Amino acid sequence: MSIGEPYDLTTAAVQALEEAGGAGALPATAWAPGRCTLVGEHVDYAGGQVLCIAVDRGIAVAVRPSATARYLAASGGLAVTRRDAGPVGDIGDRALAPVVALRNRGLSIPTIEVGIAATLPAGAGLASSAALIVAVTTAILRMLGETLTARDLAAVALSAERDVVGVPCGPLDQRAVIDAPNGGALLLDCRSGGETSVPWPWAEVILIGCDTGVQHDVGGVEYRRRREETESGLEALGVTSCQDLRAPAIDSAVLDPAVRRRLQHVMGETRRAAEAAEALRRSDVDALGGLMSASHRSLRDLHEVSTPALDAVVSAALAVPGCAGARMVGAGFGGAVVALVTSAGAAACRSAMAAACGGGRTFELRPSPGLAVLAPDVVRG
C-alpha cells in the first residue's frame, strides 16, 4: 500500500506521536476523509444546500491518554504540548479541540497524545480542519470505548471547530466527512438539515485539484465579513434562507451594493447545487462541468472571494480538451481549484493547472465514503 491509503497513514500517525512522545499505552487510530464542493459554495451559513463529496484524502491520527499528564499533538516533525486543552495559537488548538467539545457534552476525556499524518493539503478548502476535528474526536471515542450517532460526531466537530477554535464555519464540512455515501455525492440541505445521496456515474471521470500554494482564508476578516454581509442582507429582506430569496425583492430592495451582490450570489449558488445533483443523477458531466463554472464566475464577480491565480488556474483547466468545468474550492481568497475532467485529459489538465500557478501541487480527487461508513463501531444508527 501507498502511505496515501488509510491503513499505511494510519501508521504515519502511530510513528509521529512515538516520536514525539515515546513508547506509552496501545493508541487508538482514526482516519477521516477531506470534503471537495462541488457545487454550493459559501451557503451552508444561509441556510442554502451544497453538492459535495468527501473524497479519498485525508487525515489519520494515533490517540492515547498521556502518561505525563501534559497534551502532546505532533504532525511532520512539528510537536506540541500544553497543560490545558483550550486553543493557544499553535498546531495543537484543532487537534485538541475535541477534548473540550466532548466535555462539554459530558463525557469524562483524560489528558491526551495526539499524533497526525496527513495525504490531504491544509489550507486548500478541502476540509482539511474538519477531517482533523472528526478524526481526533472518533478515535478519543474509541479509546473510551463510546459510541454517538453521525448527528451527534457532526455536533461535536463543528463545536470544536467553531465555538472552541472559533472559526465562523456552518455545518458543512462535518457532515461532509461524516455522512458521505459510499460511491457517491451528498446533498445537503442546510436549512433543514435533510440530505439525500446521489451515486458518482462515471468510472473515467474524475477531479482534479491544484494547490496554489496560498492558504485559504476561513474565519480570517473577508470569510467574516462575507457571512456578515450574506446574513445582514437576509435579515434585511425577511428570510432566514437563500433557499427563499427571489431576484425581484434583491433588486427592489434598498441595499448595500455588496450586501446585493452577497444576495445575488448565495441565491444562484443553492439553486445550481440543486441542478447540479440533477445533472449528476442524469449521467450529464457537461451539465455538471457548467454548474461548477458557473459557480466560479458567481465566487469571483458576486462573493468576491477568489484571486488572480485561482482564476488563471480555473481558465488553464478550460481550455484543455476533456475538462468539463471548473472552480475554486472552499472559503476563497487562496487555496485549491477544482477541475472535472475525463481519465482522458487527466494528465494534460494537470500540467496546465500546476502551471497556471507557477508550479502548485495537482492531485486527483475520488469519491470516498464518510464516517458513518467507515467507522460502523463509534457512529451508531
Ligand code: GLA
Contents of the next structure:
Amino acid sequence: MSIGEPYDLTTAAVQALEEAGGAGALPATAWAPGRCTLVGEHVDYAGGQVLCIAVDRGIAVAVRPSATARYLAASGGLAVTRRDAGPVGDIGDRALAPVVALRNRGLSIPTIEVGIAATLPAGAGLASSAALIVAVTTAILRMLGETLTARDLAAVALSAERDVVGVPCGPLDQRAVIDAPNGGALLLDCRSGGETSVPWPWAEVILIGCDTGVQHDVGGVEYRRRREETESGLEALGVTSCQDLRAPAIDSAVLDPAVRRRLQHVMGETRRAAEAAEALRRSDVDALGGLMSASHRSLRDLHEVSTPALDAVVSAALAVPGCAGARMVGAGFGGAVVALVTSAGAAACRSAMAAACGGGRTFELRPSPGLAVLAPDVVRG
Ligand code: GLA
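Pass me the form predicted together with alpha-D-galactopyranose as well; I've looked at the form predicted alone already.
Below is the whole assembly, all chains and molecules, this chain first.
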C-alpha cells in the first residue's frame, strides 16, 4: 500500500479480484485520485491553461499475474476475461489498456488479473478513466519493481486512453491525477507542458459535487466534434494555442459561426484559468467562484457542452447563500456539477443541488495529492 492510499478501498479491490479470480498470488495495489477542473474546461486540446485539483475520491486496484493465461478485470460484481489485452468494448478495456501501452514502451508485462473498487462516480466528468488507467499502470509497475518519471507515467496513461482505447482526449486528466501537489491546485499550461502549484488556502471552503446521473461519453461524437471545430478554427487563424487568440482576429475572420463560438470559448476560458489561479493565490473565494460561474456560462453558450439538467443544478447551487460559484465539470453532455461553497453553506447547497436533479447523488470534494506524491516508490522525481 502506498502513502495516503485509502485502506478500505484497497481491500475492496483485492476482494473484487479474489471473488472473480479466486485466491492467488499476493496482488500489488495502487490508488489514484480523480480530477476536478476549477476553471479551464475544453482548452487542454487547444494548448490552453487549466486550473485543476486532484480529489479525495478515486479508484483502487489490485493487480497480480494471471495463473490461467487469461486476462481478468473485475469490478462491482462484474468480471470479464479475455485472451488478449486489447479493447473489445467492455469494462475491461480501460483496466487492461496499460498492458498494451507499457508493452509499446518495451516493457515485458505478463498476463494480468485486475480487481477494481471506486469512490469516484464513473462518467461524471471527474476523470474516472484516467484514475483507473493510472492506478493500473502504477500497480503493474509496482508488481514488477519498475519506476517511471511523472512525465513518462502521464505519457503511458495518455497513450493507453488515446491510442489503445481510442478516446480523443487531451492531456489534462492524466497530468492532474499524477502531478497534483499535496494540498493545492495545479495550473497546467498545455502549450508548454509546464505547471505551477497553487496552495489551497482555505479549510472552510470545499467543493460539492452533484452527479446528474446522465453518463457522458468522452469518446462520443460531440466531444470529438468540439475538438475538431476548435482545432480547425485555430488552424484557420494560424495559431497553435488558444493562448494566442485575440478577439479582433476571431471577429474579422471568415469562420463557420459554430467554430467562431468555440474559439471565443477557448480564448476566454484559458484567460479565466490564469485569473482563477491568481484568485486562489490571494484567497479570494468570491473571485474564484465568479470565474467558475463564468466558465459554466461559456461552456453552455459558446462551447455548447452543457445540458438543461446541468444548468438547473448550477442555478440551484448559486441561489444558496455561501455558494461562491458553480459549473459543470469535465467534458459535459451530462455528468456532474461542482459548486464552491463555505462549509457553513455546504448542507443547504447539497440539498438544493440534489433537489434540482431529482435527488441526484451529492458528495464533498477536497484537494488530494496526485500519484507523484502518493507513490514515490513508482514515480521517480
Ligand atoms: C475530458 C478529457 C480531457 C478534457 C476535458 C474537458 O475529461 O479527457 O482531456 O478535454 O474532458 O476539459
